[in-house]
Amino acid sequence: MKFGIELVPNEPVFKIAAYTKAAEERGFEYVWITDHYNNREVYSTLSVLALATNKIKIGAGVTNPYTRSPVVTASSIASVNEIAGGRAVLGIGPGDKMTFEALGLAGEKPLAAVRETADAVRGLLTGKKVSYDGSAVKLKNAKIDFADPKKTGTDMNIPIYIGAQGPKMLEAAGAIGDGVLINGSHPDDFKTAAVQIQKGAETAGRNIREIDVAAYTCFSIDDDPEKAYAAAKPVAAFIIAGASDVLLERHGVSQEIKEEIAGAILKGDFIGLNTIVTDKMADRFAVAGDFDECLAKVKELEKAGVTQLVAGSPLGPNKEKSIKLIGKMILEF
């Protein structure tokens, strides 16, 4: 089991760098920075992290194909990779409805957009001219000059992870991804996902063992389990509010509860969310509790096929303390 950390750049970049350095010192192998227009820009943030660290892999988790051209994405991640001395990784996913509504984007053909963007970026990272005539991506002799390793001395064979949730995107991840980032925290989600990833891998003549299956979890750890659950519940609430009917049914959450949670979010009633979202719900949509509880849950995820645990928001009531506790957990593996 590998360990990563997800950080949202909604705090000053140098504070994010301090968290990342602490994570590196505690044994984390990956840091994933979210890419949303309303936070600090992801690639400039990654560049600062590259300069502040020595060995942790640094990734965008995840970029979507609509707000950036694949040429811009390739140039951006190649620049980060050069600064980091070959430590960059790239996550590409279909994006989220709230972003598209805010920016006036349609978000059409997500499966084609993700597959074609990943394909085009890989081509561009060779430093060669790329022409592409897809349904979502169209390029004519586009080239990233400095991506040629002969010019920089840096290998630009950057691993590409696919952010996936639905069956078709999971299947695509199995076919084309070096890894897959799945927003999930319960073993049942990964047992179901593994079927689709395996299907995609077999279609492409690949072995699923070649694919890093990453659990992008809502994670909350503290010596006091009540505090850990209280920190996790607002994040779990947002996950539930945006979850598909299939996912909610799998975890026994009714449409009425989903609507009640969505209503509380709209009102900004985050205190009320702690009452609506029960500990049982938090257990289905988060990894939360004290050290022993979280360690047991992570081991169950490993049994379900997860090869990278990405500890995501909120981490816990205190980020610095949570990073130390997860570092202790890494030593257990």
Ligand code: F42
Contents of the next structure:
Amino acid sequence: MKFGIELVPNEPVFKIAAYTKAAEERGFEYVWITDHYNNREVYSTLSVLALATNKIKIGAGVTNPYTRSPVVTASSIASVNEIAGGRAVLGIGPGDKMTFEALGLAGEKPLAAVRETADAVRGLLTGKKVSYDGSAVKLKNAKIDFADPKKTGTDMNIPIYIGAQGPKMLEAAGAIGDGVLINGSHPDDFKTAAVQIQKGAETAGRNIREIDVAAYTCFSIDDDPEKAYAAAKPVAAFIIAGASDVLLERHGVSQEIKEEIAGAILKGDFIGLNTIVTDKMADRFAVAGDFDECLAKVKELEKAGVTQLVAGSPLGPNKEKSIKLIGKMILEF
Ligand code: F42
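Go ahead and give the structure of the form predicted in complex with the ligand, now that the form predicted on its own is out.
And the full complex, kicking off with our chain again.
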């Protein structure tokens, strides 16, 4: 099992750099920075992280085909890779539809847009001229000059991970991804996902073992399990409020509860949320608890096919302490 950390750049970049450095020191192999237009810009953040660290792989987790064209994505991640001495990784997903409304974006044909963007970015990272006539991506002799390894000496063979949840996107990830980043925290999510990833991999003549299956979890750890659950519940509530019917059904949450949670969020009633979201419910949408409980849950995820555990928001009531506790867990694997 590999370990990664997801950080949301909604805090000053230098703070994100301090968390990343602490994570690197504790044995995390990956840091993933989310991409939402209302937060700090992802590639500027990654550049600072590249300079602040030596070993940890640094990734956009995840960008999308709509707010940036494939050439901008390729040139941005290649720049980060050069600064980081070859440690960059790239996540591409269909993007957060809720934020697209504010930007006047429709997010059309997400499957084609993600597949073609990943394909075009891979081509551009060779430093050769790329012409592409897809349904979502069109390029004519586009070329990222400095991506040619003969020019800079940096290998731009940057692994591409697909951010996916829906069955078709998971299948696409199996066909084209070096890895897949799945927003999920329960073994059932990964048992279901494995079937789709496998299907996509088989169609493309690949083996699922070639694909790094990353659980992008809602993670909350603390010596005091009650505090860990209390920190996880508001995040789990947001996940439930935005969950598809299929996901709710898989985890036994009714539409009535979903609506009750959405109503409490709308009112800003976070105390109410902590009672509506029971511990049992939190267990379906988060990895929460003290060290032993979280360790046991991570082991269950490994059994369900997860090859990278990405510890995501909130991490716990105290981020620095959580990074140390997860570092202790890394030593157990
Ligand atoms: N979103 C962000 O905006 N920023 C982030 O930093 C971010 C991180 C992240 C990390 C992990 C992860 O798993 C997701 C993450 N996301 C992030 C969310 C991500 O961008 C997606 O919103 C989320 O993963 C949901 O995507 P999905 O895989 O469920 O795909 C959607 C589009 C979907 O509906 N998929 C369906 C499926 O079965 O997979 C297929 C839809 C389909 O068939 N579409 C047709 C087509 O041709 O593409 C068109 C249908 C029509 O009616 O137009």
